[in-house]
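Have a look below at one chain only, the form predicted on its own, in structure tokens format.
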Amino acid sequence: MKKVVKFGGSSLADAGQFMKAGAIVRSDESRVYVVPSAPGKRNSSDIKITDLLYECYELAVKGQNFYEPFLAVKDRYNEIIQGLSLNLSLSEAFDAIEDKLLHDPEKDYTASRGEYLNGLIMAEYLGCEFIDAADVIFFDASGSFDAGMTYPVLSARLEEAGRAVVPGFYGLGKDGKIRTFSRGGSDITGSIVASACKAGVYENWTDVSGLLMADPHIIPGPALISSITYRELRELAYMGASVMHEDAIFPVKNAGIPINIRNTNSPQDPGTWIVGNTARRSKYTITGIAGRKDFCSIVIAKDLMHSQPDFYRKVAQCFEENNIPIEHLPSGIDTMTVIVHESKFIEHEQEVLSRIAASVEPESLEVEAGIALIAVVGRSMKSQTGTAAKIFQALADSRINVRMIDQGASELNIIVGVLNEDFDRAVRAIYNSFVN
């Protein structure tokens, strides 16, 4: 069985972390392909390499001196090389980056060099072949990942190499220039590599021992999620849970490859398994809780709206015309509620409201801002009676008023809306009701 291992920035922040990552790879001969991120923070006051490179680019495009941040980048990599006692020089790579910044600065190219340089070091340290992501991962003319072009080339190259390091985060655009995924995109590269080689497992190594049931900034020491399905993860990630990059799910999900989130600093911990389906039941009725603040609700009321076949389409079109995504649509017989994010809505607020008034002639139109949405997610909820009642009882006991309720037909999640100022209390109340 082949395993693809991706190491995050905190796992490769310095030579000591590199050694831990190297020991993990060497401890299992099935770990044949490694995807490194750029070095992250060594401490809370440190700066990530990618941020330093972005600073270099911003200075370069203004024609200003970028010597200081670029020197910090070079020093950081040289410290890692020296700490690992490697006979490796990155001078030529540094010169090429500096020349590009001086004569033709490109944002994606500059940002990608963090992973590129770390990949060179990792390949030398492990004694593996280095495969430049720009040679095997491709983007189409619109800047999106080109699966049709990538997989045949990448699969053949991996098979030929045997053991290899493929830096994360970037690839080659249709125009021949370097293109990057969105921030945190090394997760996506790892997923693509896993799919291309038909890996048995995609291991994602980071600085925590798996996914947590709730935000640790709100819940002290939340319980660990031992296993979670892709669908559950999507729900939690969509509602703001800090997990993997959202787009990293699809390549491995479609290939039926499980993901194992592991801790580089505690490799003996089993971590969290992310799978397509499982017969394993969660320890608790719910799998996790996540949420986001600053939503708006637009409540449209009109008698017999349900008898007008085009009513919902007309309302949705008012938002579509202003490029405002609709998050949720909880509705009744004579009312329709549209939930959107404030940041997308405020700028076009009056235009949208006037369009709704003109197109469907509602009897009333009410807007409320400052709403937080909380998703309670769990594959075990549909087999347990009284889950919703337990959620609302917990909120009632904490004197928290529920502004909105929405539940999907899959019974995988229940979403409740509360005021922004009640958000933390609501999360704690729900968590304590099910876990404590």
Second form
Amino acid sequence: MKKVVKFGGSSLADAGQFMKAGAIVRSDESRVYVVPSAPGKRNSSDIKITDLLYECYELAVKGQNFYEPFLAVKDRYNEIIQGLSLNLSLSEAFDAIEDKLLHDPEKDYTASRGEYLNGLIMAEYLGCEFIDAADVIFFDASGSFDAGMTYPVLSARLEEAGRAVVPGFYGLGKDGKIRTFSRGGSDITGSIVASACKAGVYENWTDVSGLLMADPHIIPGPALISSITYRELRELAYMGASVMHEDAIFPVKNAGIPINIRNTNSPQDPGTWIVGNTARRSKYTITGIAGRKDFCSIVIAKDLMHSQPDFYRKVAQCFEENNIPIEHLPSGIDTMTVIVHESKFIEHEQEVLSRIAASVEPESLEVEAGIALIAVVGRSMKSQTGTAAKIFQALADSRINVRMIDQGASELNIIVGVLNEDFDRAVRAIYNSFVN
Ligand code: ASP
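Please supply the corresponding structure for the form predicted together with aspartic acid (ASP) (the preceding block corresponds to the form predicted on its own).
Now the complete complex, all chains and molecules, led by this one.
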């Protein structure tokens, strides 16, 4: 079984971190392909290499002097090389980047060099082959990842290499220029490499021992999630739980490869398994809680709306025309409620409301802002009774008024809407009722 190991920026921030990553790779022969990010922050006041490179580009494109941030970039890499006692010089590579910045600055190219240079160091440190992502990962003319072109080339190249390093975050565009994924995109590269080599596991090494059941800013020291399905993860991530790059799920999900989130600073921890299916139940009935503030509800009331089969469509159209995605649609017999993001709604508010008024002639139309949505997610919910009761009891005990409830037929999650100001208290109440 082959494993693909991706190391995030904090896992490769300096020589000490590199040594931990190297030991992890060497300790398991099946860890064959390594995908590094660019060096991240060494402490909270530090600057990521990628950010320094973007700064170089911004200055260069205005014809200004980029010496300071560029020197900082070079110093960081040289320190890592020295710390690892490697016999490697990146001066030629630095000169090429400088030359490009001076004569033809390109944003994606510049940013991608963070991973490129780190990949060169990692390959030298592990004594294995370096595969430039520009030779094996391709983007189409619209700038999206080109799976059809990438997989045959990448699979063949990985097959012929032994242990190899493929830098994350970038590939080659249709126009022959370097393209990057969006920020955090090395996660996507790792997932693509895992899918291309039909890996048994995609290990994503970071600085936490897995996914947390709730936001640690609200719940101090929340429990870790030991296993979660892709679908549960999508629900939590959509509601703001920060995990990996959103697009990194799909390549491995489609190939049926599990993801194991691991901690470079605590490699003995089992981490979190992200899987397609599992017979394992989560320890606490619910898998996790996530939420976001600042939604709006638009309550439309009209007697006998249910006898008009086109009523919902007409309302939905008023939002569609203004490019506002609908988040939830809880309904009553003569009322329907549309929940949308405040930030997406406010700008077109009056257009939408007047269109609804003209299109379905409601008896009343009420708008309320400042609503927070909380998603309580758990695959074990559908086989257990009393989950909803527990959630609402916890909220009632904390005297929190529930403004909206939505539970999908899949019973994977229960969404509750509360006022923004009750959000933190509501999350705590629900968490404590299941975990503590
Ligand atoms: N270095 C890039 C970033 O900072 C990509 C990554 O780390 O995944 O966004």
